[in-house]
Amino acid sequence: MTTGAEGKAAAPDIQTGITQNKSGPQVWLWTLDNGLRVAYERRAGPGFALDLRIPVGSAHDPAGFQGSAGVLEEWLFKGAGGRSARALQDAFDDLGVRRGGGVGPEATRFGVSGLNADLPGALALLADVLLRPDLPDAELAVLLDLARQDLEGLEDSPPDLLAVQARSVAFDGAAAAPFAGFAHPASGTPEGLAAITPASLREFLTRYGGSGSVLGLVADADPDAVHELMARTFAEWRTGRNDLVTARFLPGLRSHLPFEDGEQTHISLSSPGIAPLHPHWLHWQLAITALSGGSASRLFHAVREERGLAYSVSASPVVLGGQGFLSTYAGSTPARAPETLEVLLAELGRLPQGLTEAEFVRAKTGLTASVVFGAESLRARATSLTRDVAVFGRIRSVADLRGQLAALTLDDVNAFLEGYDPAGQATTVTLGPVAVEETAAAEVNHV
C-alpha cells in the first residue's frame, strides 16, 4: 500500500504525497508495504543521489558484541546477488556510480550517486547487497582484523577517543539495556570483536528492514515511474526493526583520560539541548550558530582571539535517542587547560542573557546562506531529506526553512534562551596527559 497524493501549494512541509510548491522543486513522500519511506524530489538535471537511512547503528550492537553494526556493514559487500566481492565492485563501477555511506550511532546509510540512466542499476545492485547478500564466513576474520586496526587507530586521534570517552561518561549505558548504547565507538570494543560470530551477525542482519527506513532521492523521473521501481525494488524486502535506544544524560560529572604521549589536553563539554520536534529547535539552532558559527562567534573570539587559548575550538547539536545535546569542544595547551574550560563553562554560562542584535542578525544570515547552499548539492540534498524524514517526520523545503528563519525575532531566541542553562549541567571530559584539576593545583603551587 502506498499514500496518496495530499498537501497544498502552501503548504510545502507534508507527511505524505506530493507538494506543488511553485517557488521550488516537486517533493512525493510513500510509504511501501515493508514500511520504507522513499522521499522523491525532482530536480532537472543529469544526475541523481540517493541516501538510504537504516536505523540500525552501533549504538543498537548487543551488549557484549560491540562492533557488529560496523562489522556487517562492511560483510554486506563481500558478494551479492550471485556476484563475488570483486565482481560486486566491478558492476558498481561499471555503472559509473559513486558509493558511500557508513555507520554511526543511531543508523547505518548507503549512499549512490550518478547519471540518471544508470538509477534502476544501481537500486538493482543496492537492492542485491541488501536483500541478497552472500555473506561469507571466509571473509568475516579480516573484517574482524579491519576493526581490531581501526580501533588501534584510535589512539593517534584524541579528538576522536574523547568523542568516545565523553559519550561513555555524559550517557547512562544501562539506560540502553539490551543494546551496547553510545559509549563505544562503530569498530567495537576489542571484546566484542572477539565475540562477534558469523551466526551472531546473521541474526543481527535481521534488524535491517523497511521500518523506520527512509530512502531520500534526488533526480530527474517521472514520479510515477519512480514509485514503481522502488516498490518493485524493495518488494521482497523484509520488515525489520527499529527500536529507539535511550539516552539518559548524566549531568554535572567530571572526568579525565590520562594521555601520557599527548601535547594537548582536549576538553569536551556535554549539556542538554532542545528535541528535533521540539517547537524551540530552530531558537537553539541560532543560538548555536552565534555561539560557534565562524570566525565572529562568541567561543572563536573569547577562546581563540582574546586570549589564544585554543587552536580548535567548537560547538555542535547532537541528536541521540530523539533528544538534542550540546557538544563543546576545545584543544589546548595541558597548562592552559584551566583558563580554557573557565572560558568555554563562562561563554556556556552567558547565553541565558541573550544575543545581541549584531549577533542576531549574523548568525540568523549565516544559517539561511547554509539551508541555500547545502540545497545545491544532489548528495548533500538526498541525505537532508532523508533526515528530515527520520527526524522531523516530514520533508522540510529550503522556501519553509528560509520562511522560518525569518519569522524568528531576537526578541523570540532571547526569550528562550532565558530558560536555557547549559553550563549549569554540563558533563565535562578531559584528555591529556595530566587532568585539568591537577595542572591547576601545579600552576597555584608554582606561584
The other form holds:
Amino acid sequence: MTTGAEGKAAAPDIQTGITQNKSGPQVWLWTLDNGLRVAYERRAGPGFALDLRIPVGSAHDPAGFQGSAGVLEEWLFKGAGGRSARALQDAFDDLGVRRGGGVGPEATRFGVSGLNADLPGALALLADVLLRPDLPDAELAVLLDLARQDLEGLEDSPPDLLAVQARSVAFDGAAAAPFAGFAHPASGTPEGLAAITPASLREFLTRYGGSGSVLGLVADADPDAVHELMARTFAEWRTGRNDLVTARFLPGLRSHLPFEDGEQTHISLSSPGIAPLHPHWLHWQLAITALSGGSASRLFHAVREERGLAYSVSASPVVLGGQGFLSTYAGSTPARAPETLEVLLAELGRLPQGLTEAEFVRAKTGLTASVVFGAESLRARATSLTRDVAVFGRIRSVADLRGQLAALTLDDVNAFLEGYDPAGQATTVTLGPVAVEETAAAEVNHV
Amino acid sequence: MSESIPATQLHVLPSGLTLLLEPDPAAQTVAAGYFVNTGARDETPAEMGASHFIEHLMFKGSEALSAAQLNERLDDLGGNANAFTSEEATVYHAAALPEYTPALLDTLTQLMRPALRQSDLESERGVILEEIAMYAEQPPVRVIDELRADYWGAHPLGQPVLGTVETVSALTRDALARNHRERYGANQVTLAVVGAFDSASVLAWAEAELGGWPVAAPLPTPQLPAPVHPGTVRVVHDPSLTRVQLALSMPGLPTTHPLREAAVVLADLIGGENGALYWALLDTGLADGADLAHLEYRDIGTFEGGFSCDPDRAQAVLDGFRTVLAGAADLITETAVRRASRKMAVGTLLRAETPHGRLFTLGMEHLAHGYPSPTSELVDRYTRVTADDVREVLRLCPINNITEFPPTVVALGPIETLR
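Given the form predicted alone above, what does the protein look like in the form predicted in complex with its partner chain?
Shown next: the complete complex, the earlier chain at its head.
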C-alpha cells in the first residue's frame, strides 16, 4: 500500500544534531499510494502532536459558493464513523487530546496532540472524520447560519475587516477563476452561503484526499509501526485534488473603507515578496526580521519607540499561490494615522539602501533563534514539518537551516535588497473614521 | 502519566529576592523571567494603569543603557523578550539559546533597573493611549471591562489593567517612580530560570548581582471594599454594533483553595469546548460563541463567561445560558469529571514541555502558593479530582441557584433591554 523506500533512505541526509540534543532528532518522509506525504520526527517524551494539512482552503471555494471550505470543516465534525457529533467529541476528550486547526486561504488543517499511548486512538478518530463523516443534511442550515453570524461579527472587528478588505483590493479576483480566490473570509459571503447545498458540499469534499496533503507527526514510537499505522489508516482515502489558486497582485492601488465609530485608523500595506523556492527566500526573511523582528527593528523603533504613534505595528511574510508577499500593518488614532503611514512608507522605502552590519547580525541571531524555538514544542514542530513538505517539498532540519543562515553575508542580503522595493509597489488600504489623505490635508491647512 | 521531572531549587537571597532554578539538560533553550508580586489591584483609583505603565517604561532603558541599547540587547538574544501585567502579577520574560544564558540574565536584569526618564515617559504615554484605543474598539474587551466594574464595585479587581485615558494622561513621573519603588522591592520579586543552564553558575551570578536589590517596606494591607456582585442585568446600548456581546460573572474560589482544580473542571463541564453551553447554544446555532471559565485571584475567585449572538436572539440565548447554569448539578457524573480532568492533566503536562511554557507555570504557581510546584504535582491535582469534589464546589458556589444568586450580567450591542 505504501512506497516506503523514500523514508528510510532519506533519513541519514536529514538527521541533525542540535547542541543540547546528543542523539539529534531522526526524521522520515513517506509517500503513501494516494499521494499523502507523512513527515515523522521521533522524539523522546510523553507526548505526540500531529498536524494534517489538506490543500483545500477558502481560496478554493468555487466562485459563487464562498464559504464552502469553512462550512465543510465544521460539518465533518457533526458525526462520523458511527458516532454522533457529541459521542465523537466525547471520544476525543476521553483520550485527553487537544484538537486544533482550521481553515486558511490555501489549506485546511487538522491538529491533534496528546499522550503517546493515545496516538493510535486519536488518529482513528481523525480518520473517521475525514473518511467516514455522516454529513447530516439537517445540520447544514445551522452551520450556514453560524457562518453568517461570523461574517456579521467581522463588522464589529475593524482589524479583521481591514485584513479581508486588503486582500480583496490587492488581488485580482478574476485571476483565481474558477475559484473564488482571496477576496473573501473563510466564513464566505452572504451570496455564497445562500448558494451552498448538501450536494455542493459533498462534491467539494471530493477535493480532500492524499494528493498534496501532508501529515506532520512528532512522537516517540517505532518508525516502522508509525509507517504501518499511517498506511493502514489512510488506505481507503481518495487521491483528491491539489490545485494552486493563482494570486495576481495589483500594485500601487490606494483605497479607504470608512468605519464611522472607529477609535483608530487601521493601515495595511501589501507588497510583493519572494517565493519560498526562490534562492533569495532567506535573504528576504532576514530583511523582514531587521524590518520588524524585534523591539530594535526598524518599524518598531521608528513608529513606536521613537514617535509613540502606534501600539501595534508589524510586517510579516505571507505565501499565497506559491508566491511571497509582504504584509505591513499599523493602527493609530485618526489624528496620528497620516504620520504613521508616512513613516511606514519611508521605512519600506529605505530598504533598498541595505542593512547596517549591526542590524544584519541582530536579524541573523533573531532568525536563528526562531528556527530553534519553532522546532521546540511538539505542536510547533509538527506544524513546521507539514509546512516544510507542503511549501518547500522537503523537511528542513534545524541544523540545515542554521547552516544556511550562518553562510549568509551582509553583502548577499544588501545585494538582494538593492533590487527590492516594497514601498514603490505597495497597495495601501486604510479603514477608519476618516480617509488618511483628508486628515493629512486638514493638518497641512492648520500649519 | 507524569514522568521524571527536573527538580526545582529554591534560594532566597539575603536581600529577600527569590530565585527558582529548574535546570533541564535535555532542553534546547533557556527561559528566564522576573515575576513581580504586584499588579493592577494594588493601585489607587487615581493611579489606575500605573502597573502597566511601569511595565512599558521598564523597556525604556536603565541608567547604564538607553532604550535603543536595551532593545538591541534584547533582540541580540533572539527577540523573544516580552512582559505582561495582570491584576496581581507583572512578569518580564525572555528565552534564548543556551549559549546566551549570561547575556539573557544580564539584559533581563538591566531591564529591571529602569531609569524612568521623563522624555521616554511622554512617548510611551502615546503608545499606551493607542493601546487603550485599540481595545476600546473590541466589543469582547469592552463588555468585560463593563462587567467587572459592575461586579466588583469599588473593589480594586474592578479596575481596568490599562487604566483609563484620564488616569494614564495624568500619571506623573513621580507617581510612577513611587509605585515602582514601593512595589518592586526584593521581597516582591522572584527570578525563575528553566531549561539548559548550569545552576551553580547562575546561583553564583545571582548572589553577586542581585544581592543589593533594594528592599521595600511592606505595603499596608488595605481594607478592601467587598465585591458588590449585584446580580443585575445592564445593557450598554451601542447602535453602531452588529452583534450583541454579553458577559456575566458569579462568585468562585480563590487560587489557594484546595478545590481550585475541581472548580476549573466544573467550569469546563458547563462552558468548555465540549461543555453544556456548547451543545445548548452553539450546536443549535443560537450563538456563535459561548463559554464559562473559572478565574482565580489570591483571595477570591469568579466564574466568568458570556456569549455573542444576533441582537434579536439575545434574550433567548441569555435564558438558555441560565437554563444550563440551573442544570449544572446534573452535569457532574463520574464519567464527565474523569473526561474533563484528564484533558486538563494532559494539557498541564504538555505545556511543561518547553522551558518557556514551564517558566510561566512555575513562576505563577510560586507567586500564588509561595512554593514551586513540580509539574507532576500539578498533573496529579487534576487526576485526583472526583465528582464529589466538583459537587462540593457547586455547594460552595451555588451558580446553579440562579433565583437566589443571579449572575451579574452586562450586554453590549444594538439592543435596548434585557431581562
